[in-house]
Each structure stands twice: as C-alpha cells, then as structure tokens.
Amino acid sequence: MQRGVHDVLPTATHDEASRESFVVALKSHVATEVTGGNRLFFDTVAAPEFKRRHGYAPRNRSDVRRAMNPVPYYQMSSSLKRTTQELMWDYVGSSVERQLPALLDRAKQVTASPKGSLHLDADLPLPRYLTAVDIHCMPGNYTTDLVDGDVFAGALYDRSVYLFAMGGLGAYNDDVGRTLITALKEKFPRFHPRRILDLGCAVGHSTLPYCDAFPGSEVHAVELGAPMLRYAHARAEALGKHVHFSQQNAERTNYPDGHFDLIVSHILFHETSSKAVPRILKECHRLLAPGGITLHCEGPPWNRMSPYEASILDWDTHYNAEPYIGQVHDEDPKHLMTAAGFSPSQYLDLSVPSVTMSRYFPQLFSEGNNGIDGTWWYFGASK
C-alpha cells in the first residue's frame, strides 16, 4: 500500500529509502520464513524436551518460552527480529534527525492558523512505567524533547510505525481507529457523539478518522509525550482535522464528569501498568455521559489463544521493550469494566476483521499465519 502523505512528514532521499526498503524486506523475510520456523522446532525438540524435563507439556506461554529459550533457533530468530526493530529506528532517525529544522519550520507554518488547539503542560509529572523505559525500543521515547518546539520523537514514530507494520496500518496508519469506527456504526448506528475523546494518542493516528467519520462532533485527545503532541497537532492541521490535543496523563485528565459521549484508546494499555489501566478505566466512567460508550483495543487476552500463539506475542515483553503486554492479557477485561464502575450487562467485547488488512493482506485471514489473524480485539462498556 502506498504511504499517506502529508506536510510535515519526512521525505526520504534516495539512500535513505534505500535502506528503509531494506529493513521492510528483512522485516517481512523475519516474521514469515524465519520466525515462522520456529513452530517446527517448539513442536519437535522443545515441547518433547521440555515434557521430558518437566513431566507435563507446556502449558501457558510462559511455558513456551522457557521450553524455547534454550533453542539456538530460536536464539537467531530473537535476535535478527531485534536487530530489525533497531535498524528501523537507525534509519529512519538519522533521516528525520538530518531535516529537523525543516520540519520545526513547516509545523510552525501549518499550525500559524490552526482549526484545532495544542495545550502543553511543563509541569505535568510523567509516570515510571514511560520514564522508564524506551517504548518499541524507540530512543528517547515519546517524551524527549531534543530542542525548542521539538517534533523530532513524532516525526520519528510516524515514518517508522508505517515500516513497522509494513503498511498493513494502511496509508496514514490508521487502521485501528478505522476498524473501531466500522464496528461502533454496525453495532450502533444511530450513534453520533457530540464529544470524543482518545486517550495516548501518540501522534494521531487513530484520532482523526473520527473527524470524518463523526462530523460535526468535537475531537479531543491527550497524550503524555510533548513532542508527539506539536507533530500531532502540525499533522492534524497539515491533513485538515480540527482536534483539540492536550498534554495530560490518562489516569486523571481535568475534563468535567460526563463531558465526553465517546471515549476511545488504540493499543495504549500494554504500555501503562497495572496499576495504571484500572485508573485510566475508573476515569473513563467519571468522564463517560449516560448513553455514551468507551471502547479500548488491545490484543485479546491469553486464555483465548493456544499457549505457542501467547508467547508469540507475549515476545514483545521480555524483547522488544513492551512493558505491561503480558501482564495485561492476564486480565480480565469484563473485571476490570466492571470494577470501574460500569455494569456486567453493558459490556461490550468485540473482535473485528482489519479493514485494511483484511483488503489488502487477505493472507493473513487463512491457516499458518503465526498467530496473527488479521483481526482487532476492542473491550469496553456502555454507560
């Protein structure tokens, strides 16, 4: 799929590009030929050994991992999967770290008359669980600020998520946010939020499809990181949606009880804690109008996938800088709704086909596919 374009995003010279083409083609070779190799060994010398050593197969992901740890197979895999993540980093960063005062003059120039509003917060304090480590493995993570006005960490994210996933994100990287729109206006389509709110935007991705989707309702989104935020709101407006982007924490936002009739986050909890999630939830009831309805993507919970297909993605935690992914496919997502407040009855529990990737990857949707079907996992309550 060819990339969404915009103002203030990096371009690429020809080397560059180059090497950008690269890691996506040793990104594709790694999750398909090699990563998926590792299902023959699992199932033909670290299961029976493990078994053997044990007294019982492997039994949860946990289980998986210890029986492949010791695999030299599955060593080289780990560590060629690794190296991707980091050339991808490397060679995108130097790119947009060669053009960053480029980029500092377009967003400035996009957003001297802005539709939308950006609201930044010096003093707010940032929670361990981001401070601590490089999310992705992405330097600096979301929060570094490298000079007055930075943009760089978005700028930064925006070009790699697209080399990340391989454009099965789509165009503009916003396939989670599509794919939940597609499903709320199926499963309620009399629905119009007048407020709608998406907690750890990053740099929008997600957000602005509500802006079509949704017209005429107020768009707001928060996010912790400063410099995602600037990128956010330059590439809001470059695109031509009003959003209304303000720095705070998820946990405990300043917005009035009941302002808001659609409140909705895309893969955010996996990088929180567990701590963290059940406070985002009980501020997602205190913020929620009666009628409204919440809604949170993240990868379905553990004891709805076979033990090799958890540690696949269960990888990520221990390798990959994903702090709470494994922890929060623990939970119990109905729990934790109704511990926030909401009732058992308005539960909503949602598994839905890509809209992108189930177009354009149809693969992906058939047998053999290492545990990745194609599809988005949405909890959430009505109130």
Second form
Amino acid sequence: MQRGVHDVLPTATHDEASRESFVVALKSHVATEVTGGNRLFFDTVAAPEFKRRHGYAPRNRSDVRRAMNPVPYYQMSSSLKRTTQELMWDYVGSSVERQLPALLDRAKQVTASPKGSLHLDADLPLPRYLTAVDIHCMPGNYTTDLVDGDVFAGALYDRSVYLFAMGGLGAYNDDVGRTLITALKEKFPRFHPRRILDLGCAVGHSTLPYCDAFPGSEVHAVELGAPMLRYAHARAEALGKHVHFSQQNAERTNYPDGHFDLIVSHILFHETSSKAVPRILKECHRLLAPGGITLHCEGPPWNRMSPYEASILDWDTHYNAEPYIGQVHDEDPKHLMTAAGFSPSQYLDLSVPSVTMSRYFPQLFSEGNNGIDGTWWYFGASK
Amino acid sequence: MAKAKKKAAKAKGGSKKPTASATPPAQPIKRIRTAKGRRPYFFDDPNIDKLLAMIMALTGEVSVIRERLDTHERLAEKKQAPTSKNIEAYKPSESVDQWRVQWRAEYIARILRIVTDELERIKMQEKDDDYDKIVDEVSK
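Cool, the form predicted on its own is there; where's the form predicted in complex with the partner chain?
Next comes the full complex, this chain leading.
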C-alpha cells in the first residue's frame, strides 16, 4: 500500500527510505517466519517442562512467560523483536532529526491561517504513566519538547506507525478510526453527532476520518503530548481537515457537561493505568449528551483467548515498555462501563473486521504480529 | 579519477551539502536516543543480545548499500551518472519496488536461516541422539 503524504510528513533520503524498507522487511520476516514458531516450542518443550517442574500445566500468561523464558528459540525471537523495534525508532529518529528545522518551518506555514485550532497548556501536570517510561520504546515519548514549538515526537510517531503496522493501518494510519465509523454507521444508521471528541488522539491518525464521516460535525481531540498536538494540528491543516486539538488529560477535561454526542478513543487505554481508565470512562459519562455514544478500541479481554494467546500480547508489558498492556486486558469492560455510570442495558461490545488490514495483510496479522488478527474490538455504551 | 570526482561534485551542484532549512539554528537540534524503561536481555549473557543488535544493524546497512548499488545499476541502464543528486532523484518503478521487496525478504531469510532451521528440525521431530544412532548403525 502506498503511504499517504502531506506537507508535514518527514521525507526520506534514498538511504533513509532504504533503512525503513529494511526494518519493515525484518519485522515482516520475524512476524511471519520466526515468532509464530514459539507455539511449537511451547507445546513440545516448554509446557511439558513447566508441568514436570510445577505439577500443573501453564494456567495464565505469566505461567506461559515463565515456561518460555528459558527456551533458546524464544530468547532469539524476543531479542530479534526488541531489536527490530529499536532499529525502527533509531532509523526514523535520525531522519526526523536531520530535517527538523525544515519540519518546524513547514508546520508554521501550514498553520498560518488555520480552519481548526490548537490549544496548549504548558502547566498541565503529566501523569506518571507518561513520565516514568517511554511508551513502546519511543525515545522521548509523546511529551518531550526538544526545541520551542517542537513537532519531533509527532513526526517520529507518524512515520514510525506506518512502518510498525507495515502499512496495515492504511495510507494515513487511520484504520482504527475508520473501522469504528463503519461499525457505528451500521449499528446506528441514523446517528449523526453534532460534536465528537477523540481521547488520546496522538497525531490524529484516527481523528481525521470523523471529519469526512460526519460532515458538519465539530471534531475535537485531546492529547497530553504538546509536540504530538502541534504536529497533529499541522497535519490536519495540511490535509484540509478541521479539528480542534487541545492539550488535556482525558481523566478530567475542561469541556462542559453533556457537550459531546460521540466520544471515542483508539488503542488508548493500555497506555494509561488501572486508576486512569475508570476516571476516563466517568469523564465520558459526564461529557456525553443524552442519546450520545461512547466507543473505545482496545485489544480484546484475556478471558476470550487462551493463556498462550494472551502471553503474545503480554510480551509488550515486559519487553516493549507498555507497563499496563497486560493488566488492561484483565479488566471487565462491562463492569467498567456500569461503574462509570452507564446502564448495563446500554453496554456495547463489538468485534469488527478492520477495513484495511483484513483486505491487505491477512497473513501478517496472525499470531506472529502481537496477536493482531485483522479484527478490532470496541467497547462502550450509549447514554 | 580526480577528474571523475570533480565531475561528480559538479553534477551534485558543488560539494556543499544541501541545508534542511533556509535559516538553520546555530546548534543542531539533538534527539533523545535512549528510551526510558528497562532494556530487556533475553539470553543468559546480555552480550549475546547486544551482538545480535549489532549484527542486525549491520545487516540493515548492507541492505542499504545493496539497494544503493541497485540504484547505480538502474541509473546506468538509463545512461545516467550515479551522482548523489541522481540517486536522490531516482524513483523506483512498481516492478523495481517489488523486486527489491523480494530481494530483501530473501536476504533476511539468508541471514536468519539458522533461526528457522531450528524450527524445521522440531517440525521434522528429529532428536539429537537419532544421529548418534545412525553413526553406530552405519559403523557396525
């Protein structure tokens, strides 16, 4: 699939593009030829050995990890996976660093007379889950400003997400949003929100499709990282989409009660914490107007998969600096929604085939690539 | 040789490197290179993980050189000089792109052959002492 370009997307020299292609090829090889093989070692070597030692078969993801850690094949595949992730950030990081002054200029130019808006709050306290680790090994995380008016983190993220997903999230990395919209329109064909809020929007990959899907709706988006938001704003303007970006914590925003008809998030929760998720959902309840809908994309709960499958996703908890991705899948989504104030009868739970992945890359998104299988899972409620 | 170098420099528009911006800052902006959070090591000796990281980085650089060489050859086919400017301006066609995707996949499979080799042996249900048995058997 051809990558979608826009005026603030970092460019790549011949060799930079070549490095990017290499890391995609390496990631693809590791996903399709290497990591999938772990299952065989689990069944034939690790699980029997675990049972011999402990007197019972591996019962959960932690048991699976303990069983697999000593297996040389697992060590090799894990080391390759981690190295591939680091190479990706390093390749794209060096390219963005080289052209940062030009990117800053372009971001300024495309936002000179904006149709959307950007509100930053330099005094906003950052939660510990964003300051303690650099999520998924992205050096500097979403929040570091290298220079005044910085866009580095956003540019790094935009270019890298495309590589990480091997293009599977679509030309503009917007698959999670587009798939949610498809499901929403199918289930609620007459629903047309006046105001939409996207929580933890990053650079707005999944935010922008709402502009086209619901013409005339006001689209708002919050995010904690200032360099992500500056880039998101510039990117949206460059692509002619009108979005109101604001630097706020989704746990407590400054919008009035009942301000939105649709509140969404796209793979946000696993990057927060067990204390933050209930607060975010309570905030959704406060912000949602009667008749409104809220939907959130995450990986499906563990209890819908085997301990072995859960351990594939749990790899990132321990080895890819995503400290909450393990626990978040243990939460009971229906309980979370009702605890936030939504009626159990209004609970929504949808598994939806991805609009781009299942079409273009069915073979890659099997077990080998973090358990992503071409289906997105959304939970939420109407009010 | 010196003449050729001079010619190449001329084609590039002199030896001056293109600047990224009309008004570059006095100090280059430096990125953060190390991600906060534990760096996991998987092998019993962490130096094996480090060596693997070095080998894969080197594998990446060889891939880049190979692709650059391919660009040289593609330019030559069009009777163009392989100057930096021509290399940067070169846009591979879809068929060239596909060939490169295929080449990279085969190249990486060659580098990582030993990893998948272990997997194939498990699939073959071959045990290490099977071989010792055959040594005994053919020697009797």
